[in-house]
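Coming up is one lone chain in structure tokens, specifically the form predicted alone.
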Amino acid sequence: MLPTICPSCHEQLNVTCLKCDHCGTEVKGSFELPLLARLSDADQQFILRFVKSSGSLKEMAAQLKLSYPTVRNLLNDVIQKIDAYER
């Protein structure tokens, strides 16, 4: 899993550095995570199930065995992450 957050201050990472590992060419600079990438594991896997799911909260809540209110106060939390990080 990619580090997003710094071990030391909590802030958010920046990328420094990408490398080709098939001809070594470096591509330096400071750079932002992609939005999706900056939320935790546990906010992407619920989006992939999101898609996957077709956006389907009652199929999710099944999948889940959890409560449909439950699955949709989820999606708020991560509605409410990805509204913060565009701010």
Contents of the next structure:
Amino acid sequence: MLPTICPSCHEQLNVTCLKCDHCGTEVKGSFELPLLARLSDADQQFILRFVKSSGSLKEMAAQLKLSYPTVRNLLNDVIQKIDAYER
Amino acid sequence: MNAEKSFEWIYNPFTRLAGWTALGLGLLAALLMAGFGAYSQVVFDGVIDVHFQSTDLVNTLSLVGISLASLIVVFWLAGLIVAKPFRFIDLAGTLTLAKAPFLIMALTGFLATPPDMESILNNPMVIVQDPGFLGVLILSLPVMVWSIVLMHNAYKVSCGLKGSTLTISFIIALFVAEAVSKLLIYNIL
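Target state, the form predicted together with the partner chain; input state, the form predicted alone:
After this comes the whole thing, all chains and molecules, with the earlier chain placed first.
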């Protein structure tokens, strides 16, 4: 899993180098991680499931064997995190 | 299934069970409560009340119905005030199922005969002198606590509430629901 939080000070990490495996070219700088990449692995998996089930919380609830309001609460938590990152 | 998940089914089944399924199971438990209560002389005259009383099926059904309706309507109004949009059926279903532990009390009514009021007035110690009745009295406390924990989790899961908003609104709604159920019972029945 991509590390997104600094293990020393717990602040958000930035990408400083990207490398082409084909020709070896390196692009250096300080690039902010995209918003979705900043979310935890569990939250990213949740969003993937949400998209794959065409946004149907009922279908997700059946897949995850959870109740509808529990899945909706998980979605609300992810929305809250995204809102916080956007601010 | 590990031990923690098994235990979760006891105090918070609503992470896996809500909506129409919970309502169906809850109504079945409510009907059984009223049915057994009519024969074991146990009435549920309030949101979290259970008393020994001579009664019939119509009376126990009415009492269970009024207490359930009070509970659901008051918590629904509380949810409308403090929570984000939620489904009424989830709240109604989970709260109905949260009353199911009281079924135990309806059954225990067959095991104990309460002393009549005259005997209690003459000698209040008669309550603790009957082991069967004392056992039922002691059992009623964990049953009530279990039901309140379930109601709390039903409200929490169905309305998506957390922290102090959840705690404060739950306590207020529970007191209001109890008061409303008592008022309705004494005015209607």
